[in-house]
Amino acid sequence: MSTAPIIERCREIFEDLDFKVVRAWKDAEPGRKVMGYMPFYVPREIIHAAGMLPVGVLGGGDQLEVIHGDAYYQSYICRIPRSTIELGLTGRLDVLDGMLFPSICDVIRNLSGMWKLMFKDKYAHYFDVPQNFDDGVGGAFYIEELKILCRDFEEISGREVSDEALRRSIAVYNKNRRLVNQLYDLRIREPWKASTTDVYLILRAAMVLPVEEHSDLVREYLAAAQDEEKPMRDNCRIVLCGTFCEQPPLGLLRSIEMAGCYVVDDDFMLVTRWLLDDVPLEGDPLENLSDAYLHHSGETAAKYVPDVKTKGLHLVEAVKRSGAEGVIFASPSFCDPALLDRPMLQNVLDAHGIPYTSFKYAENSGQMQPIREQAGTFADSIKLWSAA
């Protein structure tokens, strides 16, 4: 069995800006609803429990010419809000019955307000998360936010979001996260068998496929990849950091790989593995989701870290866990969270003797040669230093 047909299907999904897979799902049964979201972190379990399809909206990438979107936003912010507006104004997102805008940055907060003004007939909600991690404060706040989503989704879908429905959905997403973690474990062990472009395309498919179907896809890929013979190269193992919101073009990932780097960890589409452990099925499901976010979730630049002493240690742990030899900071241009976070993370890497390099990109980056040369030089220097 080959991985090629699986990746080809994922590539077709990746290149489809008209969301044909989503439209087919919605048209298959009368009354089906679709909830879009910016895929940093939202509780997809609640969308699923309401009988709706969660759909990640990641902008237009390098396939979409932005014309209308540029009229709504200034040029000195990241590109993803402009291309998302373009998708909306050109009718590509008409299939959505609503949009969630998670708490990423001020730009996405502004986008949520813009969306309400532009698409008055569609549900739009800015989904905030706690910055206080005490169960009685941040936890209580977060549970109330989740209850608002439950009530809103019940009204949109016409389906009760019961505790039992939530538990079933939590179980489904627990299984999907375990499979995604197995995919990442395979890439750590044998990165030549699960390339970064493969992993990326599989995660992109998770943004539009029903979670059950995506779990089957990951399971099939794992079985095929483990049996497939591919050459192992003397590449440098790196962690890619900064790609948690505006996504890098596929050509950028290929350029890094062609430069002699195996990406063994990253922060692509964190919603697929944001929660680090299974969410318990016993007890109150909303309390369990709250506890998972407060105490068992990942870290990134857009998440508040209350203890400054632990800031950046998650990146050091990722390097150790994956056996990486260095870190590449790839941040979107004008991404305030990533670019403001980077100096603090670099200081932590310096303290632990971990080499790094950095560059900026946009989702429509066209010139990859300088990035390839920089990544190749970084990989070569690591090999020279380690040999010395």
Contents of the next structure:
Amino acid sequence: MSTAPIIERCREIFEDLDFKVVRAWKDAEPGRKVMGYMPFYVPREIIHAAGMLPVGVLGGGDQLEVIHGDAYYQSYICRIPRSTIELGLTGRLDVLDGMLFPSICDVIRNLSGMWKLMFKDKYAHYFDVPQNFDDGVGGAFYIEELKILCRDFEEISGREVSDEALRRSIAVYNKNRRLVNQLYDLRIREPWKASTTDVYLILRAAMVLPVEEHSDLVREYLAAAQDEEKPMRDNCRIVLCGTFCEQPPLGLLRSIEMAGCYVVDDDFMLVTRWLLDDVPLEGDPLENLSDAYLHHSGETAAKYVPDVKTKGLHLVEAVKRSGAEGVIFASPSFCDPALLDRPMLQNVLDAHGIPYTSFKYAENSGQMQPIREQAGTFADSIKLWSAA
Amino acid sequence: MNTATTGEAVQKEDSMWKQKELINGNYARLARAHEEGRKVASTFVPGNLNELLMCFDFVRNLPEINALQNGLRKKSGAMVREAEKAGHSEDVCAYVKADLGMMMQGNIGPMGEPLPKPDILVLSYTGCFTFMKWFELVREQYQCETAMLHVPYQGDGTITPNMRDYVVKQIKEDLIPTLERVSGVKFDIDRLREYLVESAKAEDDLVWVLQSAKNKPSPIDAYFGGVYYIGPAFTAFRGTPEATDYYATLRREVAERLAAGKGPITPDGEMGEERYRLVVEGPPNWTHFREFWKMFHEEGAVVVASTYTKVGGVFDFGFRHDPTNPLESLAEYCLGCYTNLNLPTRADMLTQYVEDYQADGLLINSIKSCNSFSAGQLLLLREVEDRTGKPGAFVETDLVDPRYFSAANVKTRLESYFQMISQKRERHAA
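Mind sharing the form predicted together with its partner chain? What's above is the form predicted alone.
What follows is the entire complex, opening with the chain shown before.
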């Protein structure tokens, strides 16, 4: 089997701003419910355990003309909330029975309140995650917040979120994370076999497909990609950083690749890989989810790093683990988390002698030539340094 | 009352002199802190734990205050540009860049005295995401201890027991032991209670002053004047007898103005006839503060209520620091600051202000630097207009980046707004 039909399907899902896949899932059985969520992390296991479909809402990308959404925001605010409001006001999100807004920044935080004011008949909840990582302090807080989700989802779905149901859902997501990690491993080993546009589209499919179906899709892709012969190019290997919320246009990823870069790690859709290990199935499931968040989760700008000495080291580790030769910081314009974090990460890269380049984008950026030139120059300079 | 009216000189009442002494005194203490063997804590304004920090004898440094003081003195522009030259994005908060730029220029404070390296950064993460990144950036420079106090957001519009317990636990189990270790001073809860008694007294007087604007004419301007009135209560002085004395003096002065039927006092003298009563949402611009205020008082526009004067505590809705429940009270204080309230609560509050203060409408000063305030303000404007039937208006400026203050643009919008209010009144009269 070829990867082409799998990627074609993912592309169709990606381009479908009407969430037809989600509507089809919902219509297949009466009483099914759907819970939307925004970046960067929500415990999808709890949504799943309530029998609902978790759906990642990542704005409208470069395919959506934002007409109403712009009227809600000043020019200095990023794009993702405007296109998300556009999706809501044009009825495209009617399929959702609720929305979760994780604590990623002030704009998404305030969007949670806007949602309450604008879509009064829909559930909207700001999901706070702890910035204190002691089990008895941040953990105790987090577990109570998870209990609120369980209670709310039971009410919406009419189905009890039992410990057994949670364990089953944790197992399903453990499996999915392992497969996604295998996909990332394949790209590290043989990036010419799993392009970044492929990886990106597969992760976008994870935002709307039922997790079981997505796991099958990844498994099929891995099998097909490993058997496919594709030419290895003399590209440099880079880590892409800053794309964890507002999405880069697909053309931007393609431009980076065409400029001579293999992206061997990134921060796309962190929810798919946020927990670094399997969540244990034994014991209290909410305690296990809490432990995973506090002690076995990734790093991104929205998460506080208590120890100054470890700040930014996750990026250095990502570079080492993936055998990357440099980092491209691609940050959405007006993105506080990415842009405030960037100078600190750059300082850490400087200290480790890792080259980097930076640019900004918007989800609806159309002009890719400057990005292609910048990425190409960066790739060339890395090749030159390597030769020296 | 002690006022002067000469040329460009700013008029000052007794309370203003007292406040000036407080501020200058604190900057002088900061400059001398290390030579006198005192420890320094840097912390943010919203949700600050001033009373707790005083229990450990810390001298308190507030970076937003430094930035705004530098803005008032026209120094911040160069600092912002300095930080941008060093790689900080033009898109992010100008307070952060002014602070970092000041450090790059030698860390000389707004009064011309050096600011000390803090011994601890108390990261009261209340109502603003940027705070977390700000102190991570500052920590990188100073390599000093940082104590994080995570204050959950009131996403559903209430303070839940879980939120309160979380904050109390952090204060008890993390913050107090850290402050004890860094300061070398043992925590004394009775000392905290004494400070909280002072805080509550000052808060009573502050609320009385802010609510005096319900009168017609209002004896105060609750935005431009209001930023001075909140100064001691929101910063390094809440809980001190000096702050209590300041508020008692201020209350007496405002009571006198009220009894005399006077309007607010402005930097250019007594304000003339009160023609427009406004509620203002959002922080002020600091780089052109006086020019901005003049655009209002020249037109007879007085701000009768504002949300910026609630960033360090929404005291007018009933909260007071409570010495009988000291830690719980500190937690509730942090959780209740204005930017920690969700948008529906903010819409309710603004609506109530327009109604209770008999305002002609809501004006939003939208600040480029501050997404915590700004994201969603256009919806707030619509909501409040719909609920009150009063016209709203929207201007855009920035905190301390002078490049984002377009005087002509702001003035034109304000004039159009005042015209709109007048026309609406005439239609009603007809």
